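Only one chain is included here, represented as structure tokens and corresponding to the form predicted on its own.
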Amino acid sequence: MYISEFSHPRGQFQQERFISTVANQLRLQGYCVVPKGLPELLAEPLYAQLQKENAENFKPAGIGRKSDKVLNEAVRGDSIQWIDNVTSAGAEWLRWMEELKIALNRELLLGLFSFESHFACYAPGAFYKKHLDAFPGDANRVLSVVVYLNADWQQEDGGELLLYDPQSDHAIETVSPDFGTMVFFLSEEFPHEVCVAQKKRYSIAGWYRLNSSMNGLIDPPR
């Protein structure tokens, strides 16, 4: 059995075919797009967090890491809050993607480490231009995931993700945020952007990242 029993209400065949699905797509085309992805049970009490969350919770996000990190809206213009395990929404969150970890490096052998995730959230105006999740000269990011927290979004309300053909400038998936979508794509090789959202927008963005520890040095932090 590939999950726990936390997930076990989707059904363990419609897990498994899940996980096949999702590796398959990898596998084919380095990026997967499942509509409501997200067991319910997961997706309820992550989106009930976010509606208690104060909006001074959230801290604007940066470009680049550490020493190089900056701020720039002319590029960026989400507001993110970093998932632990403190509250049980938190908790059950990455003990899935733990548990996904482990199914997918048996499916596909990636050699994925560890995971992190942050909360974001886009006001209305904001975006986020074309980049890729990979930092140049700290290529640990693997595997890309996101997951969309929007009840009720309609087309008009924009917002969505353009995931782009590694060798040119052509989109080849536009994702609309819907309630429970996951999109999960190779980290180095797919360029992608946010569109502007009308409305409040909001996600899940989260890494699997390979063990690069170097000279006593642990990266990523455990």
Ligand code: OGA
Given for the second form:
Amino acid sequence: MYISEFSHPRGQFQQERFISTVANQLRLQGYCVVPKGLPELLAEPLYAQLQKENAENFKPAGIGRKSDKVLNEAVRGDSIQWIDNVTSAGAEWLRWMEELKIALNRELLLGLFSFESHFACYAPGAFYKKHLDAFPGDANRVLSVVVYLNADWQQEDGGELLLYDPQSDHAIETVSPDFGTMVFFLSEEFPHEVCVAQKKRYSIAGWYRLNSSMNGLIDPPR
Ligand code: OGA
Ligand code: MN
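Having looked at the form predicted on its own, could you now put up the form predicted in complex with N-oxalylglycine (OGA)?
First the chain shown before, then all remaining chains and molecules of the complex.
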């Protein structure tokens, strides 16, 4: 028992509570907002990595597979860097998200297969217009995850995530991008947008995907 206690970025009890909160809310309403959802033992090294990179190696984010710079900038202004296993912070994060995938598949039978995620940096003035992360029928991105890494974020700093009701199209949640807050939502169902950030805003955006193997390639990424 003690071993699993210490193998976790936080205690087993807290982790189980976290998993049941996320699973229950996804089951009930298709989304979930968890303040301090990301364990500090993961958040701190991820934040340290971001500070070290200084967002210099980040690339302007694209929309879909085609790159049209002008169109892109009218829709989203963030710069991104995909997260891999090369850094220990990245590896720990991916390992934790893999564990979460197994737990969510057990609880919700979503058939999640793989996970991809990137750091995103919104410079002052940047935004991401209302969009869906996946289109119904694509059978690709199933569950979106966003995590915030901004210490001391104030209301006047803007940069809120607005989550819209799939039916009425009214905003149902306004999420301040506070350090450690996690948001989960079904990718095909919930339109969302990032309001203009007044100062540098850091997030991680990730997606659990179905196994969409094509032409003998097992689940080709993005
Ligand atoms: C995205 C996205 C939300 C956020 O990258 O697709 O919607 O709050 N990000 O950063
Ligand atoms: Mn999105």
